[in-house]
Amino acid sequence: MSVPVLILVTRPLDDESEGSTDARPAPFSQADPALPHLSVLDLGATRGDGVFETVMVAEGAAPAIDAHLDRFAASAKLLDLPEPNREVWRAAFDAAVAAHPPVELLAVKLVLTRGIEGQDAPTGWILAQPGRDFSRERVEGVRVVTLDRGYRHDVAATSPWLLQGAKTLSYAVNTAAIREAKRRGAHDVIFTSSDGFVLEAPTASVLLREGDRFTTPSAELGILPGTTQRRAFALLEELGYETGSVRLRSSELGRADALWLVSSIRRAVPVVELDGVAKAVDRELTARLNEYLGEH
């Protein structure tokens, strides 16, 4: 079993005003993941006050790294965190990938917290470890229930302090939703708004098919813009299908010809049951999507 690779990002921010680069320490360094590094006073640990991204690396290649770095910066901005130094984070990411023994699928997590309260010094690190094998879910699919997230569809515009659309470290609600799904005999969740719009899954984007048209909920609804969903759309457009990011009513989930949950590590997982009702599965297209997402 391979040991995770930990990179401490000691200069995680855009800090060009801090003087001569010759006098600064290296912006990142590899560290022993078995040793303690994070203070118990860090706001990322005590309040979940921080952001993260998980990047898939397949056979050494990270096809969506730029999109993940874009979303990482966008999440930091929503939390009023200083802007991450993109060049440093990209170099640290490359160092983590290079340091890890070759594996078929590597999951690389980038984390930026607000740091220790009152010190005005954010904490950053990258952890690379083998990704979980979701090959069974890609073939057999998942049973899904819909759950009301408790917000209107326009909450990102009316209440930006709720941080909808940011990938934050505070995942308690998402994990609670997964536990509720399991209590109902399902594997996963599709969140809906209190006024009846489709949102997202706790750790995935939602993809619907109606005939030759594929849609996903629009990011304007306060959901994460899906990096994997965008790559899935790229393939579908190559195949001649129509795609779109739109507002979808909850009732459209039941009418859809097929549904998928798509994410970086899981790739495209078909929904075989929605709220206790069986859904059709296009196994050929699912296999095509997963082959493409693993290579591109």
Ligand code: PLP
Second form
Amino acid sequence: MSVPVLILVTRPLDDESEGSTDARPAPFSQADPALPHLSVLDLGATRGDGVFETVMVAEGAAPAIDAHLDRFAASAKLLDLPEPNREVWRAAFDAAVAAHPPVELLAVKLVLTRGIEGQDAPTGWILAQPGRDFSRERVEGVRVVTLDRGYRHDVAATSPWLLQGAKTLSYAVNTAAIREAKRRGAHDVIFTSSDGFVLEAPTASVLLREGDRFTTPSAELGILPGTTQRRAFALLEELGYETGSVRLRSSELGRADALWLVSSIRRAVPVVELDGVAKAVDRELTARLNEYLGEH
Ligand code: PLP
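Same protein, different condition: the form predicted alone was shown, now please give the form predicted in complex with ligand PLP.
Following is the full complex, with the preceding chain placed first.
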């Protein structure tokens, strides 16, 4: 087992304080992941109050790092956290990748929490470790059930305090939904809104094919704008297909010619069964998508 690389981001925010920059401690430093670093009082641990990103690094390259840093800042803003210092996080990310022994696939997690209650000092760190191998799922696909997330499609506009569309550390609901899928004999979930629109999977975006048109649910539905979905669309457009972000009724999922779950580490996994009904799989296109997503 390889040892993860831990970088503590000691100056995670834009620091406009006066004084000599030379006297200040480095904005980040590598630390021993086997030693304790996080306080039991940290609001990230006690309340899941913080944001994160998981970035894929394949053969040393991170094609979506800018999109992840954009989403990291957008999530922080939704939580009223101060803006992360982009240059510091980018340099700390590069340092984490450089410090890890070369592997085919590295999963690099960036975390920013609200810090210790009352101290007004967010906590930041980066952890780099080998990514889970999804090669079997990419070929064999996954069985998926639809589950109602319980919010209307316009929740992001009506109730922004519910933080839909932010990548927060509170993934207890997401993992509970996956356990529910397993109880129902499936592997994964596609969430729907309480008023019947297709949303996203607990840790992935949804991609649909109808003929020569590929669509994904619009980020306006209070879901995460997926970085992998965006890269997948770039390839599909290159191949001459039409793409679009849309509002889809859950009944349209059944009508789709093919469905995929896409995310940074898993890339594109075909849905082979939806709510107990078999779905066709385009193996050639799935392989092409996965090849592209490993490189771009
Ligand atoms: N939606 C949710 C809820 C997620 O957690 C993720 C990734 O973890 C995604 C979508 C896909 O995002 P990305 O393609 O940027 O990994």
